[in-house]
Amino acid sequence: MERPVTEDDLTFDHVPETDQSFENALAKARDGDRLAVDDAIELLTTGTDGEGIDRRRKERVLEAADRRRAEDVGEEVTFVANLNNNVTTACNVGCLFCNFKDAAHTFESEYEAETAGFTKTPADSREIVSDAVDRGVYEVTSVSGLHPAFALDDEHLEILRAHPEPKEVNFKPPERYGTDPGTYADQLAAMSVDGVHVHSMTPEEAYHARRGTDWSYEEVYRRLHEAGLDTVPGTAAEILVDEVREVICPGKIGTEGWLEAMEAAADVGMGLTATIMYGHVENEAHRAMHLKRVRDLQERVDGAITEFVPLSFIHRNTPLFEHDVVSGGASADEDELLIAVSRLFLDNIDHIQSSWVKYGDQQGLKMLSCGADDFMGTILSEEITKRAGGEYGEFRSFAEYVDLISSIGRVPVERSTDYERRRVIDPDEPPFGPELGPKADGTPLLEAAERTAPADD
């Protein structure tokens, strides 16, 4: 039996070795002039001349970043009442950084024993949904596991069903499981209730709904926009190097496929994010690498995504940490520096977001000092990193949100998703509750009876 790979084993072609200087990247970032990937790479070690993060650099370029980010955007930080409605945990792709996903034969009815998962039929997604728009949210944020039963559409279900391997296009029909999970078009239209806006369907999650057709990616994004999408969250990113994704999401889409569908769903009048997922295999290189061609496609899409978001890596529960691939994830110097780097060389992305869900609150708020100007958002429920051994909470309050922005000195403000609609938050004028929704009224979105304490309470 073949020995599974360990981080010993592992070896890439891109490796962060370079002809800049530190001096050199950072004087550029100081000017403001385009950094190259050799700049970033030099930002991100504190120098390739020497060995580990140097925290002295460091602080130098946390300080520039931070000078960039009250250039661009100011003292705002901005934050969303949003929801995250995940579908369905029925999954079969095997990424193994993920520990969301169940594995898709234990929803089928003839399964003898119970799953560990979940998934909700477009009449669930509607009631939770309108729970929350009732209660002042105003976005909807879904991204699922890859279930062999979704389709794109009824129209989509029946070439799925007439396909004469359905194994090769990772198809089982919906009457095999205990819980049909609808189409993607009837879980958006689902979602779809009194004016929230539906942010869903990642790239990965288009190529499954394209699976055993001809179709392109834009006829793709152009139904589920008639369905009721609004924008698309650019996560299952995660590194975009090839080298890396065969280690840690082989079954996954490849980097030039992602691209692709992002610039589809642009072209089809969708805005977008984007994100980086770091910290387990990849070195500074492939981080530098993913930041250019995250870049490169803000220019082709022209200007279409609104925020960048950096995605340190649980390794917790994960098959990266059990098989030994991985020992840990980012150090909170690494954290930092992404942050900071994001700044600096994104320089056609407003936004970067810092992750109290990932960072917990004293972290999250440090990187509001290392480059990042957006805070997430409420939450409500918060299943993916929770599922990998992450110990930050499920809800974050407006009241927390105003407590903890103004304990830095910077100011609180409410935003849409798209950032178009602000509202800046007076911290002695209470209660805070969402206003930009249509049933948003200020009113707090969860007694204090209704809340679940977070896991680090």
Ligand SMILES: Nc1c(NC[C@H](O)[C@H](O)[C@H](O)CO)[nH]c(=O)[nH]c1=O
Contents of the next structure:
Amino acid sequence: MERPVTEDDLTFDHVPETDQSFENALAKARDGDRLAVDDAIELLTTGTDGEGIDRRRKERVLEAADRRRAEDVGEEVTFVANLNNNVTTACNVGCLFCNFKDAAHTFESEYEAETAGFTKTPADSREIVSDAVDRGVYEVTSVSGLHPAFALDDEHLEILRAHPEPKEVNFKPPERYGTDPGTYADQLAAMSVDGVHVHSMTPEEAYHARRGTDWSYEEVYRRLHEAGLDTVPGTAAEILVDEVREVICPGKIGTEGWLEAMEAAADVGMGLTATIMYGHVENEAHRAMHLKRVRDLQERVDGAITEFVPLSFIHRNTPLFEHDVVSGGASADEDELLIAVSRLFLDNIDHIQSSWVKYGDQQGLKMLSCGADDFMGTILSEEITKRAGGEYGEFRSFAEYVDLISSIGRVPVERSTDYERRRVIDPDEPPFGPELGPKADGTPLLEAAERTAPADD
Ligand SMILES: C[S@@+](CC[C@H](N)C(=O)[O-])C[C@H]1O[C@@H](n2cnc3c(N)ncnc32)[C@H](O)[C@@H]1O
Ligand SMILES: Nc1c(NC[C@H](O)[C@H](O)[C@H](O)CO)[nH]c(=O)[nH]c1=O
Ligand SMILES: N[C@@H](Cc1ccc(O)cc1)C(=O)O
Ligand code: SF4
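Having gone through the form predicted on its own, I am curious about the other one (the form predicted in complex with the named molecule); can you provide its structure?
Now the complete complex, all chains and molecules, led by this one.
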């Protein structure tokens, strides 16, 4: 019988070995010289000349990154009043780090049990987003499973319906399912309430939105932009090295496809974010190569990437952990070094996000002194991390943000998604609520009693 792959079986072509020294790499970082992949490997490992992380060296890397952050963007810490509205968990791509997905056949009307997942209709999405916009939200972030019934628009739906081998293009008609998610265009139009900013359609979703056609990514993103899409989240990046993708997400688009989709979105005039999902099977060489690919992309898209978002792998309920391919996620030392080296390496991306969903409040705050300057958003609901076993909840209020950010002597600032609009918040002037959203008037987003109770309560 075939034995499943384990951590010990993994051998990679790319390994953290260099001809550089830690001290040289650190000197370059301090001088503001552009770092090479080997420099990043030295900094991420605190030197390939020894085993494990050297705490004293780590502190020197963090200090250099914190200084660079202060020079580049100053003392302000930004956050956005946003809402997550994930449309569906139906997905058959099968990424081994993901527990957000539910097998798509469980959503079919004929399935004898009730699905553990959810699908929202465009009307459901509209209601959820309208409510959040009324409360003052600026942005809706929407990332979803690749539901087999999803098509880009009506024309795409007709093409998929007429396809001779629907299975080959991962398509089943909407009538087969208990709930019809509509098309991507329907969902984007439904979420475009009163000028709220719509941040959606990862490169993987864009790939799904062109399956079975010869449409370019540019054509796809042009149509999505017309339907109401404003900016594109650079998730699905995971690790942009194919030998890692083959292990953790063999069903996903490759590195080249991801880069092509992002460039196309920028060509259509949209802003982008970029991410890395780290702390699973990859090593520091892969992390460094990923950073280089993002920095090169930023050159090609002429600065369209507004922020870089490190997503630390949440392992507990994922196939990678359950099948012993990994024994856990990144350590706090690795998290801090990843943030710091992102700041030092990505000299053409202004903002590095600290995700409280992944790190929690205390470690999330610490990241703001390791090179990060953005503290994410209020999000109001969260399913991806929670389903993977994350424990840091689904919402942060403006009052909590002001409290946390002031506690480390920094300046709380409400921002727009593209960082163009900013509002400095005076910690001595409560109550604290959003003012930049289309219907924001400064009232707090949610009263404490209205919050979603934590999953284990
Ligand atoms: C869940 S997918 C949703 C959008 C779409 N299905 C896709 O893959 O692009 C969005 C992102 O969540 C992140 N993610 C998923 N599971 C995670 C986990 N266990 N820990 C950290 N990040 C995770 C991955 O980076 C993934 O690309
Ligand atoms: N880091 C995570 C985010 N970040 C997204 C931001 O909140 C916001 O959408 C972005 O800064 C664009 O303005 N969202 C999550 O749901 N989970 C995260 O871990
Ligand atoms: N999909 C990411 C969240 C995310 C969304 C949009 C972004 O721009 C960045 C990150 C997660 O929850 O793990
Ligand atoms: S990461 Fe996205 S594509 Fe992969 S299984 Fe999860 S929802 Fe599906």
